[in-house]
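Presented as structure tokens, the chain that follows is alone, the form predicted alone.
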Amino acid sequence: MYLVSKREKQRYFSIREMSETLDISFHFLTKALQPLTQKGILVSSRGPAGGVSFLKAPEEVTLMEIILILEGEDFFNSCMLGLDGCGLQRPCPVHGVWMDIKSILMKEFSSISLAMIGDKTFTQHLRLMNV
């Protein structure tokens, strides 16, 4: 969201500056951004004017795509409680609820672009950090 809300201001964003602004560990942020770079959402550049930038337009990136990249393909298919073998034969207490709402969430997340969230963040002055 930070990158989307600031995308008109500069090409590359310093990960160090981003981590300081958002009060997130530099190493954690670097690790979190790596899969987005590997999957072609972001591009990184080294050097004094380097950092990360969008390779793919935020209008073309859905929230679902980000969730799948960061959480993995099994995110929507695994048990909410983390129980092995959860399913129709051996359901957990929230299995039925999860089965009912996960397809709705997947559809919604697939229709929301990063640009939509970023624009909302910018126009409504929504916060990106604990302050």
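Bear in mind that the values here come from a model prediction, so they are computed numbers and not experimental data. Think of the rigid core as the biggest set of C-alphas that the two forms share within 1.5 Å after superposition. Numbering follows the first chain given and starts at 1. What changes on going to the form predicted together with the DNA:
After superposition on the rigid core, the Cα atom of S53 is displaced by less than 2 Å between the two forms. Shown in the overlay between the two forms, fitted on the rigid core, is a CA shift at R90 of 2 Å or greater.
For the chain modelled as two rigid parts, C-alpha superpositions between the two forms yield a turn of the smaller part by 30°.
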Given for the second form:
Number of protein chains: 2
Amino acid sequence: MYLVSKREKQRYFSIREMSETLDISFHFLTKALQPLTQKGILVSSRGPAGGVSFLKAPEEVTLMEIILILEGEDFFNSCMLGLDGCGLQRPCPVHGVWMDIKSILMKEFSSISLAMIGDKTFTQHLRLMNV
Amino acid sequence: MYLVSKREKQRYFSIREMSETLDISFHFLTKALQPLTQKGILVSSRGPAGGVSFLKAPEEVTLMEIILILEGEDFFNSCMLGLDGCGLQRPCPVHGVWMDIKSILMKEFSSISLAMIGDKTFTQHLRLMNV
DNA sequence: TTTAATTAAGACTTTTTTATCTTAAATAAG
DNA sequence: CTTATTTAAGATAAAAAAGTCTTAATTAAA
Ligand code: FES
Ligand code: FES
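Please give the other form, namely the form predicted together with the DNA, since only the form predicted alone has been shown so far.
Time for the whole complex; same chain goes first.
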């Protein structure tokens, strides 16, 4: 959301500055952003005037993508009870329930872009931190 | 599900036996069942011929109840981003999304009883374990 | 070309969660 | 009443996750 608000293309935003603005540990934030960079959502640059910036336009990045990157690509493929393998071959008792809910969740998360949330965040002054 | 299958009322089922049937550590299973007993879903008896049994009929126990007991009573009241307090006073960027999804999840989980799942489990031979 | 600034990567530490073990309490049967 | 059996509760241990720190690599600017 912080980055979405900085709608300038073609420039990097310092993680240090972001961490101070959001009151998040610098090292923690750096680690948190790494998978997004690795998966091509962001692009980073080291050295002076370095930082991170969107590679994909936030209009094109869905919540679904972010969830899969942060929670693991098979977040929606695993058994709700934690059993090995989730599928019709050997369904567990809640498999049907989970499939129903899963499709709703995936549809919802896939329909929302970072830009959509970002816009709302800044027009409605939604909070990004506790204090 | 194991207990639901034992549709005899008025009798206790040994946790030891259950743990062997399901190939779950006895101590682990005992601990897992304790909150259900404490919250009045099950009733237990110590001593010879002791064990656990349903106190509430499985027809009257919803998945929602089980989730709240096992995951904590405010599982559906906390902020999706982990911020302190979730509510309209100080909503976070995904608050709206979360409220929408939450109501769907709660409705779904509240509409399903243990008996419903249990019946399906045993008519369709659904699995309760990995091997 | 050197230096300062900045992220990346991996090691390390701390915290939290999960699992196990030990002891206590309860109950039925002999 | 005593003993064997069984769950409860709490302590301990192990594993996993989260967070921090150190060092390396990259880059722009002087
Ligand atoms: S097998 Fe358990 S949710 Fe699919
Ligand atoms: S404030 Fe974050 S989900 Fe409600």
